[in-house]
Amino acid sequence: MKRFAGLMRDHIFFFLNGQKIQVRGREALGMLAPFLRRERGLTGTKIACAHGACGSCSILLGRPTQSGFNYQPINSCIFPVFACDGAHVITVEGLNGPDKVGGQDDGVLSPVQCAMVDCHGAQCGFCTPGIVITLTAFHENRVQSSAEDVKAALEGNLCRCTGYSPIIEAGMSVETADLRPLTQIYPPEPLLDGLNAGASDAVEIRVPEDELEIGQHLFVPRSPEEAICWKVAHPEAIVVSGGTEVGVAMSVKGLAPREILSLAHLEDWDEVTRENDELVLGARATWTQVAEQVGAIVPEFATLLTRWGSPQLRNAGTVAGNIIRAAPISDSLPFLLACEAELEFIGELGARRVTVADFLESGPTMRPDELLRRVLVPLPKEGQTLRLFKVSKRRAFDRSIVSAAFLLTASDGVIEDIKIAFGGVAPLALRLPQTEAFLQGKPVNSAIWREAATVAYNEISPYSDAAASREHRTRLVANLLRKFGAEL
């Protein structure tokens, strides 16, 4: 492999409850939750589902900012250790400061922990550490909150004892004035100083094959040029940003990728901006970042994102991961298809743009040397109506059964143009061009949407799985068409 001009580390480093640690070798390539429990003795972080579906393993990940750290809860059971490089990780043992990490039996509790005890919210106690982590992040820099706010924050934390009432009561009863901000418990200046040394280095970790496990190779570049160069030399490498997809395979299925390219340190790849009449989403932007920025730009999309995974998953999962995998139930793809968004790839030959529709139709595939750089979404124009739907068994934190996007242009009660996209009704998300053509020029009335459903049946190929039957998905397509028409 080409040697880069910059410095290279053979380890990752980060702060853990205020203590700087280095991790080398195979330990750096595993999941964070077992690393915390087995290698660091921090058993307050629980492992239950092992695929990011319950929140028992929640920890606080502090990413450096210009003013300190932005602490967010993430699922450590599917978060790679190497993704902690250059960050500050706080576990439940460290919520009361670095001097309390080894003494959780000394009776000193944070206000959040006290509220859980006083309101009898602990119950069996297995999920409690993750809930405490989530509520701590929720109350950080928050003056007041409602019960709905607390419920939304806890959507990624499963209580198996079904005792949500006392947990919500605990969240509501926390006196924020009594909370010590994390910036007081862990002053950011010394942590940032400790992270600055080596912060500009690329990371390359090679793990030799042994009698039990295969050899592995990790590269964390600091520039797009380094990333492309490495991708050219390792075309089969798994590309990781948030890691919520590959993390599940590594945690549950035992996947051990031979080659991993992490994009975690590519600066400016996490932008969420409006440029003229386009929404620009950086490939590395998390869905939390997107939701925070698009509310004033595309409020309909921002509303949908509140139902995308859980807070812990949105804090880690990225734009690129949700698109490149092209899952039929991807919540973003119907929106991107209806808006005729483009994907910008960069590679050895430079940059190129491909529409999302063409990307899906071609496989989806991209060149071995390419990486997804950003997504460019034409914004709905004045007078257009955008509606997004997601049907799932639960309102929050559940996979889609069927999702849909409608972008309508109408004048004087007549449909001038309409774009319709569905997810969950075929092997890939897709537009319905025949249904669109049928509707164009038709009057906007309830009967026309029922007729459109019969056209749509010929364009979809629903499947049956554990979530829903083929027949149920077919009926949902008709119902969503009628719902959209009824709500105009």
Contents of the next structure:
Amino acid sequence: MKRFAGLMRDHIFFFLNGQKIQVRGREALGMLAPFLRRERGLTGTKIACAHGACGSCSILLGRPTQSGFNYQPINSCIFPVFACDGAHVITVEGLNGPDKVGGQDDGVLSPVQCAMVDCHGAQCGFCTPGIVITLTAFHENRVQSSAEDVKAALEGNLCRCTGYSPIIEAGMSVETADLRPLTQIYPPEPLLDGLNAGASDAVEIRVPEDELEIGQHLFVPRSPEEAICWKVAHPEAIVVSGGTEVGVAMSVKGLAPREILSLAHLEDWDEVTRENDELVLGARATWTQVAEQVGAIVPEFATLLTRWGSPQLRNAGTVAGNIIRAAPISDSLPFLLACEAELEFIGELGARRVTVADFLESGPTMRPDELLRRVLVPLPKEGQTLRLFKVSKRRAFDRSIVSAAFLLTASDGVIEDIKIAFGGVAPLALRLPQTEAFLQGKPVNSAIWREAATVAYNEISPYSDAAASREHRTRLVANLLRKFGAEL
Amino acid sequence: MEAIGKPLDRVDGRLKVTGAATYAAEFELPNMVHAALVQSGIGAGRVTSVDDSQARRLKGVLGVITFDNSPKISTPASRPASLTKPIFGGPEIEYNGQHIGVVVADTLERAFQGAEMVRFQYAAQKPRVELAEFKSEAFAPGNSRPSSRGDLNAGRASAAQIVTASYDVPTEHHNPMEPHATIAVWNGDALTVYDSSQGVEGCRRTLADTFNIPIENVRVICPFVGGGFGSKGTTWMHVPIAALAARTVGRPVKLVLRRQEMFSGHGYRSHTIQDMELGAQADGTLTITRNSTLNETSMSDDWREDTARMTGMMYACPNLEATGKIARLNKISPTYMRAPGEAAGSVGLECAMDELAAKLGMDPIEFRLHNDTQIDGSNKKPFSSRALKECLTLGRDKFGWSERKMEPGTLRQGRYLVGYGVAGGTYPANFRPSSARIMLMQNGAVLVQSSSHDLGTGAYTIFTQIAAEELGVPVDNVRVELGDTKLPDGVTAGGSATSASTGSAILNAAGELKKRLVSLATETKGSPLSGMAITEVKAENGRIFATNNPTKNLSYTDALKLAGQTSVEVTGSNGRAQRANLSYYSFGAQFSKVRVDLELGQIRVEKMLGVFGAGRILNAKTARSQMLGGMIWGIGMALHEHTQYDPNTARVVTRNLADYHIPCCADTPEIEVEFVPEEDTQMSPIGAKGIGELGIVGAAASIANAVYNATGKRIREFPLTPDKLV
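Starting from the form predicted on its own, produce the coordinates for the form predicted in complex with its partner chain.
Once more the chain from above appears, this time first in line as the rest of the complex follows.
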């Protein structure tokens, strides 16, 4: 294997409630929630679903920024320990400072904790620590909040007892004047200093194969070159970006990959910018980063993003994971298809661009040496109408049954061009070329959408699963076309 | 010192918001090891061979127990109580996911890995999965309590309008946030178990019976439960399996069910199909009510979902028949789930009432008021209290019911359709034997102990209030200990019985404690009350005084000091049973407003109001929260919750929280709870009825009725998922 220029560590390190810890060996390859509970005795972090589907295990992941740390709640049950390298993790036990950990009985409560007690936001108490974590992050750097904001922030935390109202009331009644920002409770400088030594090292952890246990091998490169080189040498490696997909497989299905390539330290791959007429999404941008930036660029996409997964999942999940996984119900792909976005891969021979449609057509596959670097989305132009839809059973925190994207160019009441893409109606997201061709040149009126719905009805052949039947998916496609037309 | 009824903050709030409350899986014992269950991969048939050799060779594995090598021990099943079952399934398999073995290892990962390595060969049969397919085989079990009165044909003949309809509520799972967990440790013949349980006493009896040891040798500890909703009311097989595993390896064993294992490791709300027939005269007087319910059960138990009870007692109707049959499927036994009987029963009755009101052209509230009654028609006894009328009328005023249009599908809000719905609700007010101990220390501290539970309901808090008020001491002086079999026998936390039952026991014990203090004060030399007759002395508000001259008094603590006693304690029970000449139920009315997007089939509950007559409210905060929680469960029942099985394997397809949808924060409507004033001391000395279950009853029906009002579409198959509307 090619030697890398940088130094290599055989362990990871991070701060946990203000205390620096090192983790090596198999422990680093497991999930954070069981690590916190079993190895660190921090049982305030609860494991209820082990699936990233309830938020009971929420912890604050503080990623270093230029000015300190940016703390966001993530689901620790599906977050690998190794992905904490270089971060500051705060659990419910550490919310009031490093010296308070373990001394809850008569210690000080934070304003969020006080509000949760006052408003009866805890009943059985099992989801409570996760909710306290989420509300703490929500109130960090925030002066005022509406009930809708609080509800949106709590979408990733399930509670089976309270009916949520007391929790929402708690979120609304936090004494913000008394709040101490986390950066005050944990001044960033000493933490950043502590993370400094070895910060630029790549991480390589090998757990040797034992007669009775499989060997495991993790590599966390610091540069794209290292990443590509290692990927070529380890073609079977599982590539982990945000980990929300692999984490579920490891947590619930017991997946123990022999080789893992983590992209966690390709930190500068997370740009979300507008370049000329294109939206550029770095592969490592989390969906929260995307949501924060695209509001001013493609508001329709920003709105749709609020209905994806949960805040915790969006704080961890990245652009790369969602696209490369190419799930049939991927919420990003219909949008990217309709806008005719391109993917930029980098590999040994440099960068290569391919349209999302061609990428899907190809399998989806990429070359063994390649990694997704960024996505380039041509922005809707003046006079074009972009609409995005997501239909799910539960109002929030749910997978799509069907998702849809429409990009219409019309003038003088005539459809010049339309691009229609759907998710959830085939093994991969797809465009509806026949329906598009039918609509081209037609006048915009309600009858035309009904006719187009019939064309679409015959163009698709959806599948049935536990979420929805084939018939239902088919009907939704037709209804979404009509709805798009009716709401123009 | 008034404490009862005040919205006291949860006394366990601090422990919960700091993560310091200790749940079953969080007790640390020296040398503890981990267990992983081995479950059947087929829904019906036989295991033909077991190969555990590979698992036994795995590093760290300490024990592999399967049905094949296990000592043959059985445990009492949930129902009927006389039935016992081997703790492992196999070689015969009754359902997919049946526990057929357990692997113990030094780490949890190795235990899981070992469990994967136990190989089975099966001779699979086609499992019985779909309830409707087995309707013809259905039978009325021995424990049936059908309700029957009058003459159905006469009732049918005198009806001006009749509704005949079938309502389907699917299998649902409790999904408490805390997974079931057990830690078992043996010391010789003595067994200590930390278990996530709604009833440590029942768990203790089950374990003593299973291992054939004296009940005194078993101690079950469970100070906090992360939600139960009925799923932890019965001791399911993983508990004795953990104990067996601990005995086998000679070390403490921890066994935690994974979320997916909770879909086959314990019971669920049975799928019910209710065939309803409801008829009334033109003026709205009910003349016939018939409910014939079919529900699923396992291959060996005869669980019955008692939908007939509500049908039998809710409204005045001279001609009535409510019956139930069950059919056997390849599933684990159903069990209690929040408002067993009434949660599903209210869907049949209250939706049919809505349909009949529509046919009669009557307002559905008027229709219910017209058929209100103070007599339980199923047994001809008066209700101890019944505030359905007050609930309906108060709710009508508060909810903006006048906005509702009689004609469905006619109210629009932009591109949405809007509708209003109502439903009645009820749940038996249960009062069961329970006891508690109160100890007063010389420093004024009060300790209350009972083996009852706080599932998150607020029992720790209201018991604090009851003791504080009755003794007349500050709530801060009172500490409550629950969930441990070394404490006095308390009632299982189920059937909404804890407040009324254990609360009354605490009330009685506190009263008795005051009598002891009076005796002490009159018998102790040097006491200002020394030598007085006990009839002339009272204890109140922390002091003991002469009734005719209250200036002659001393404090409780001084009485103890003078008597040279460090403490005084009393163990009390909740006393007399309810009188048999009354019928005991709580009542409520649920109101919903929905907004429907007919193109996408999406229903949004915009507003809900629940009005309840549930006896004396012991804590306004905990009671409100209980009801809110129940009403949100109604949203789950109406819109999302559905355990789906693979018809070929009988395996649960929706066995995680991403596919089994419980309501999330975004589902929370504008929601409020009202209580009508009621204090029912015929029901319980403390005057409380019960609130845990009532909140869900009628909630789902009110939403379905609102969807009909919004759209004109009557959906009778729950949940009302988008595919049923578009």
